[in-house]
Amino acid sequence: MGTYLFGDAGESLDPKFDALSSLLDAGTFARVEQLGVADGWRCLEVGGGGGSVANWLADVVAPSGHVTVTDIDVARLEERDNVTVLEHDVVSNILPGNAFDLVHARLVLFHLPAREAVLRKLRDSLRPGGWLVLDEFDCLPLDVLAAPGPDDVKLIMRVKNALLTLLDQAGAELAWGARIERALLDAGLHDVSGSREVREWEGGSAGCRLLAATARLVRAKLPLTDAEFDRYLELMADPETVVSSYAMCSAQGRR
């Protein structure tokens, strides 16, 4: 089944979504934007950890269009008008079929060893003519382009490789964000387009921030010292520092 790795985290995922939002936010509304999204669209946001991009929809489709945002911990999501929260585990339990306009899911496939099914399962939730959208992380290109010292170097590398481990351990397929779209075509939809993006994170970046507060949740897994952790994540809030970004990968298509 696999594990998500930051799944009982409580309060401290605040930090984690705050910088997923300001790194990732602007760019996912774009693409959505470009399908046409409008009033009376009826929309799926799967995995809503803090709510941006469903109460971002949730404006575009007003006031006729609906949004449901499903994720399993709905502490952070927020009913609205035209707004559904929903408790809900996308792997085991079922979705509406033939319900939606646009369904969009961001993380979320990427960590989940059933991927290629909850795939088909968002697939199916589609109406006819309606858009899947993914944006998934290819975590392998990360490196260290400038740290004040050598040792620091190694370290944010050390922490990268630990956090990969990790992951991998949990069941995340750690580049699938480089093969969405083929994925999507071998699920069946039509008009599959994506882009892939790297960017260099500074400390004190939405990157950097993500970086810190995602080794802060599996604190007690990492192989450092209090010294060397503590390190880190002055490293992370350096300017001195500049790491090469994971791999934003985007990609949609229209049953």
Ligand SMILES: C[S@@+](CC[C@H](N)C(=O)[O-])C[C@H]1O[C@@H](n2cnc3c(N)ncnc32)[C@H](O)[C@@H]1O
The other form holds:
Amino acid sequence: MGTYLFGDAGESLDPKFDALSSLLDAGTFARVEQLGVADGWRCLEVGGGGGSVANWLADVVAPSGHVTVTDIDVARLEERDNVTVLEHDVVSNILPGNAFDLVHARLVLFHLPAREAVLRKLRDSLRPGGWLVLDEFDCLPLDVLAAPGPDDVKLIMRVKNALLTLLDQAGAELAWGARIERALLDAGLHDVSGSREVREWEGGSAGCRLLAATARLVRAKLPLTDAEFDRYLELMADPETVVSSYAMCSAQGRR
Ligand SMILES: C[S@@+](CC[C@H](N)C(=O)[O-])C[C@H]1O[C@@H](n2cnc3c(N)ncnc32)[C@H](O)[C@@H]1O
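Show the form predicted in complex with the named molecule, please, because up to now only the form predicted on its own has appeared in this conversation.
Okay, now the whole complex, with that chain kicking things off.
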């Protein structure tokens, strides 16, 4: 049983949610729009985090549709006319069956050792014909393409390896993104398709801001001196640094 690595970070999570929203929202919105989401849809946003996806969905399905957004930490989630916020652990709490036209989860199952069981639970919460959409990372492709100096390349890779070790120890599946299409098929979903994208992230971009924000959250557990940590943060803000990104993987299927 793992424990969510960033579970007690409080307000220091905000820069991470901002970076995730800048990096991923446009792709998530385009994918969900292609499914035909519209006024009247009933949606479940699992592990809604900073709330950007739930808020967008709420606008798209208004006035007669509804969004339920869950998380174990609901501090940043907003109740609105057509949004219900639920403090809910998707591993141990129940979900209604046959209830939703769309269920979406981004970078949540990645962290959960019980991800396959959770996926079946999400499937069962869909009405027949409803869509399950997952957005996840495969962390393994991250590599350094350019950096001011050779020691900087080594430092970036040390931080990558230390962070991935911490995630792994907490129960994350580092290459989960690479498996999500297969997992949707194994769960018996139909019309399954997916995509995988590796980009270049320059220092200062949303991707490098995400790396810096994540490193800050686990600073105390990283085997780095203060000087090395400060240098890492400088590199993540320096446009001379270029990394190949985590693979950004998405998959969708219908019940
Ligand atoms: C990496 S963040 C992603 C947030 C948001 N989905 C996004 O992409 O911007 C993971 C989210 O999953 C939530 N989470 C972790 N374990 C959970 C669980 N067992 N049940 C529900 N949410 C969980 C965290 O609190 C956090 O908000």
